[in-house]
Structure formats: structure tokens, C-alpha cells
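First, one chain by itself in C-alpha cells, the form predicted alone.
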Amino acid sequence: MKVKLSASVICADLADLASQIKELEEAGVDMLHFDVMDGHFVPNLGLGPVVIEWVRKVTSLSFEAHLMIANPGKYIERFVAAGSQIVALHIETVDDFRRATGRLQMLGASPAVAINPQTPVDRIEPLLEVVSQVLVMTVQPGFAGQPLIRETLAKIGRVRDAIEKRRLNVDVAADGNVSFQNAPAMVSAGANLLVCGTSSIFSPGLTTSEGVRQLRAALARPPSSL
């Protein structure tokens, strides 16, 4: 199973973002992940469509907008227009998820469903046929630098089992403390997409290219016991 790497833009050096994105491209990162926060659904503020519009001008990498916001349906069109090919909506914030996915597909974007650590997997199982990705939060959403919630590894496994049972082509993403130590265990549990931030490719003291290299090397080793 090929493991894809998604770079969390909010963890980058925003003062030097264009050059960092070029370095990420050269290092072989697969996509860019934009954490969108409004201070309501999560107690923090994050990136918006204007940032995505500007970054779209300097790269052809795929973009994912992760909407950690209340009432995300109001903003779907803006994030797609800004350049997001994938839009992840939290199951906890959307009343009619199938309607939202239909709107995204009509706009030419791929819908993803995000799930918080405390939300049971059965909430998203009926949606597996209409999404391209399940984004499993392995920390509480809203802040970088949190420790891994170990119980979420089993949740990744349950999501992967549900997808394979249905014979679907759906990515399983792990988002939160994707460190050099934790990443192999996440992949072993069933993740094939890793959202990478300050625990790996944006680690202090490393260039982004070195962070990517070290993460790929870690994934080539057997997972350690967590």
C-alpha cells in the first residue's frame, strides 16, 4: 500500500511559504493540507480561502481544505473556488452529509469526512460510498503539538476494515502527532495518508526535505510498540 504524505500548511514557515512549498514538491510530498478553524467548533483560528488562493498560484500540488468550523456548508463553494480539490467536513458539524457531498461533487471537488477521537466509527460508515477519504483525528482538533491518543489507532483499523468489507477505494488519513515514531503504527493500523506537521516534516531543526526523508525512512522500518 502506497503511503501518501500531506503537508500541514499551518505548521510551515508562513513568512517563507513559497520556498517551503517548492522544497516540499522536490521532496515528493503528495498534497497540501489547509487547517481551517473559526474559533467555534475548535478553540483556535486557522487558515482561510484567501491563503489557499495565494498558495494555488505557486504550486500544482493537490489541496485539501479541512473545515474545522461551525456551519461549513456556508463556505463550501469558496474553498473549492480558491483551489481545493478535496474538502474535508466533520461529521460532527454537518446535518445532511450526503447533500453536502453532492454539492462538492457538482463543484468538481472530492468530499472527505473527518471524525473526532470521541466520535464512534458507525457515524461515518453509511457515508463510505460517497467520500474519497476518511480523515481520522488522532488528537483533539484545533492545536498542533498534542500527544497521540492511542485509542485512535484502533479506530483507524475499524475504518479500514469497513472500507475493505465494502471493497471501496477510499483513503484513510491520520491527522495528529504523525511523528517519526507514530507514523509506522498508523500505517500498520490501516492509514494510507498521513497529515504531517511539527512532529515530522516541520520538526524544529530540520529542513522540510530532511523531515520528509526521515519520515519515509521511518515508514520503511517495522512499527514500534506504542
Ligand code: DX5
Given for the second form:
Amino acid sequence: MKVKLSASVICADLADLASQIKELEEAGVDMLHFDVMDGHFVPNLGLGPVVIEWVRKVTSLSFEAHLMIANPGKYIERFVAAGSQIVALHIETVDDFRRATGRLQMLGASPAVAINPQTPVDRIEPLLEVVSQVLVMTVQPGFAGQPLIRETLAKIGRVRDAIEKRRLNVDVAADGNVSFQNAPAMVSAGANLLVCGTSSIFSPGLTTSEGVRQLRAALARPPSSL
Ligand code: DX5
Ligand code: ZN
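Form predicted alone done; form predicted together with ligand DX5 now:
So here's everything in the complex, that chain up top.
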């Protein structure tokens, strides 16, 4: 299975975003990931629909909006209108998740379900039929630059098993500390989509194209034991 790479825009050089995106496109990145934060669901602030709208003008890559916000249902339309093809909502923030996925589909977007490190996999299992992706947080949501929470590797495996058991075609994404070292272990656990931030593509001291190249090379090697 080909592993898809999603570049985390919040980790890019935002003063030079258009040229960074061009470099990412040329390096073969599959999509762009926008971390949206509200200072309530997570103790940090992030990107919003205005940024997505501007970036939409300079690329045709797929966009996913990762809504780390309270009451995300209120903003679904805004994020789709701004140009997001995928909208990830946290299971911890939505009461009627099926209704939210129905709304996203009506708007022409793909729903994804995001899950925090402490939330058990059985919370999202009933939703596997109605989402295109499960976004497994491998760090606490909110900040780049955190260490991997190792227990989340087994969780990626549980999510993948639950999908296989139902013979569904759902992406399993890992978000947080997708480093050159951790990425192969995440993939062998069952992830086929990696959200790449400061730990790989936007590693300080590397160009983004070198970051993508090193990550692809790491994925071609067998995983080291963590
Ligand atoms: C957490 C963020 C981070 C970030 C990725 O809310 O989503 O996962 O974008 O960056 P690193 O690689 O620093 O974890
Ligand atoms: Zn994210």
C-alpha cells in the first residue's frame, strides 16, 4: 500500500508559504493538513478558514482541515467553502457524529474522525462505515514538537484491524511526531497516511524537498524497534 504524505501547514514557513507549497508539490506530497485550534478544546490557537482560502488559490493539492475546536459543527460549512476536501472532527467534540458526516457529504466533502490518545478505539468503531479516514493523534493535540505517545502505535493497529474486519476502504492517519524514525513503525502498525510536521518535512535545517526525500527513504527501510 502506498503511504500518503500530508504536510502540516502550521509547521511551514508561513512568510514564504506559496514557494514552500510549490516545493512540496514538486517533492510529491499528497495533501496539505491545516491544524485549526480554538484555545478551548486545545490550549493553543491555530489556522482558520481565511488561511485555507488563500492557500487554495495557489495549489490544487487536496486539503484536510483538522478541527481541534469545541462545537465544530458550527463551522463545517466555512471550512468546506474555503476549499477543504476532507474535514476531520474529533470524536470528543461531536454529540451526533453521523449527522455531522451527513452534512459534510451533502456539502461534497469527505468526513474524517480524529481521536485523542486517551480515547478508546471502540468510540469510533460504529463510525467506520461513514468516514473516509481515522486520524489517530499520536501526541496530545495542540502543539508541534512533542514526543510520540508510544501506546498510540498499538491503537493504530486496532483501528486498522477494525477497518479490515469490516472490509472497508478507510485511511488510517498518524498525526504527531511523525519522525524519520517513528514513521516506519506507524506504517507497519497500520497507518497509510502520515501528517508531517516539524519532525520530518519541516525539520529545522532541512529544505522541505530534502525532508520529503528523507522520509520516503526512511519508509523504504524496515522499521527499527522503538
Ligand atoms: C498537534 C499537531 C502536530 C503537528 C505535527 O496538534 O497536529 O502533530 O502538526 O508536527 P510534529 O512533527 O512536530 O509533531
Ligand atoms: Zn493535525
